[in-house]
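Okay, so here's just one chain, in structure tokens, the form predicted alone.
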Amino acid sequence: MNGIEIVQLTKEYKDIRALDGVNLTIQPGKIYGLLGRNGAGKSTLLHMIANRIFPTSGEIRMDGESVFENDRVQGRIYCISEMNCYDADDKVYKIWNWVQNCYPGFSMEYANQLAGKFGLNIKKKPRQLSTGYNTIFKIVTALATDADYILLDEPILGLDANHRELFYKELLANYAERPKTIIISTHIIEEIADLLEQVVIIKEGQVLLDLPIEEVRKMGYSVTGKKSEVEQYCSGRTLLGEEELGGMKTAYIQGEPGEIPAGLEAAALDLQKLFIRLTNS
């Protein structure tokens, strides 16, 4: 399988270019983090993969076939987002019956098991559910479809800490049971960092970074100490950013630390901090 190939993808809304010539390959059997600031184009990209909106130009292919107006290909993709593609006046279990017609691999037994773990009342209608339980309903539906590609746009919206932890646990269990491609787009970066195998960062409609998580973790580090000593150490190095407090300074530096002089303290730059520094620069 070739995965999803995105070629010169552009989307324009009047005078706004949401995506600008994006080239990206989503490899099969990996968990991706799709990261970007508000308005970067993340949701636009996911909605185009899911055939919900169409590009101004460019292509998206799955295993060589266009994803647009292609029921066979779309039957392998499931996307959750704030955009609802079901009747909110139907009860949850009735919506699952409808989903089962579109996704033959949908497991009603598994969906009911997950509903029990999350405390989801499947006899309620989505419009009767809180924001958190609406999210849970969407998560459970996505995991139960057994789709080859699951696209999760802000999948923890409204979830409390316990439900978020349960979601991460069940997502990994689902992935281990049958590997698939999962794309997670969220602003809560520090919580998903340990789930990810590949990181894609979009900035202003273009791909800024597309790397395995192991390589991303080696991209930067921080050094803290007296201002003069930090500035001396940073000479000739690539700065991602810096902060000062009193006579102390923290510098965020691209690359690997190597040997650190006495008096300075080095720390790994976590994914969220690296994301902030890269997208602010």
Contents of the next structure:
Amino acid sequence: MNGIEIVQLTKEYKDIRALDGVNLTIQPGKIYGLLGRNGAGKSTLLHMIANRIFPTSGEIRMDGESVFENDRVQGRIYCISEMNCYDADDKVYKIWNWVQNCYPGFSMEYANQLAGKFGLNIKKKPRQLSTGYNTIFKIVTALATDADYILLDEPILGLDANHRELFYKELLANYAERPKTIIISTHIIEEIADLLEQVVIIKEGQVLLDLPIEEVRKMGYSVTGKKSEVEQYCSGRTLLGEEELGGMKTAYIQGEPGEIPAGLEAAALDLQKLFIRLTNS
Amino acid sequence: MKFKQSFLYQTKKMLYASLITSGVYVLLALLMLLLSHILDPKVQFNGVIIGYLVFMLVSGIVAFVNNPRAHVANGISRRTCYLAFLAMIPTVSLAIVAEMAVLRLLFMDVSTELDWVLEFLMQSYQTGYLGALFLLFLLLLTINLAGFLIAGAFYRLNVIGRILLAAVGGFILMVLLPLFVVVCPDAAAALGRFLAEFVASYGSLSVLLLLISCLCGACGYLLVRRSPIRSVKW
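For comparison with the form predicted alone, please write out the form predicted in complex with the partner chain.
What follows is the entire complex, opening with the chain shown before.
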């Protein structure tokens, strides 16, 4: 399996270029974090992989075949997003019957099990569910399809902390049972950082970064101390950002920390802080 | 290709909806039957055929918006969805014609509409009962595809395009056409005679309806094949 190859992908709307010549390879069997600010192009990218919208130019291929209007390829992909796709008048279990017809790997037993854990009433119609439970309905459906590529666009929208924790636990259990490619696009970076194997950051329609999480974590660190000492330490180093409070200063520096002078405190730069530094204009 | 899954999904939904429509007519006819015994023996119930035509038009309109979305979400291409839709329409049209035939048998006392429409078709086109039912079948097919095409045009156009299409279409039908008839009666009569040729015989009417269906079907595919999927509020 070659994964998903995205070549020179561009999407233009009236006066906006949502994606601008994106080149990316999604490798099989990994958990990806697709990060970016609002309007960066994350949802556009996922919707294109899922054949929901078409590009202005460029290609998306899976195992050499185009993903667009390709039943065979799309049968291996399942995408959830804010988009409501199913008939609002069908009850959840009826929608699952339809999904099961299309995804042979869909497990009704597993779906019912997850529904029980999340407290999802499968006899209700989606429009009778709250925002949070709509999201739960979508993520349960996605996990139960057992598709080779599961695309989750804002999968924790409206979920309370308990449900979010349960979702992460079930996602990892699902992945452990049968490794698949999962792409998670979310703004709650801190929470998903520990799940990820690969990080892709999109900024203004282009790929800013595409690295394994271990390398991303080594990309930077922070030093905190008295303003003058921090400024002295930062001289000659690539600064990602800085914050001041009173006489104290925190600097975010690119690269790996070497020897830290006494009086300064170094800390690992978490994914969210690194993301903010990289994507701040 | 997931043609079978798509065909069964769409057919099941449409048949269910058509049975509900028929159920409503059965209830109305029963009500009329009751009223005609209590109040006035001449109470009649009509509008069945128009009702089914409206049902098929609306179903076609709804199909463009709903079907691709529910299919693409499940990894089925618009092409497969549309091919299954094309296979579904004659199936459902046949079922509706059968429902109409059953209703006619059940409610002869309170509904002569089915009778007189079928009688009119049989007499005008020198055809039998089955021939008249076949014309109704073609009409249902055509109107469903026309509904799909109309919905597709509005879905794909931008706001200005939709306004223009609605305004221009309405203007032509409600202003230009009547004006043409009043201002140029001879030309209108000649045009009328010309158009009447297409519906003069059973064969020409059948061919005309089939041609219109094919045209709507082809244009419908051109509109759906690259249509972006849009969300709806639940």
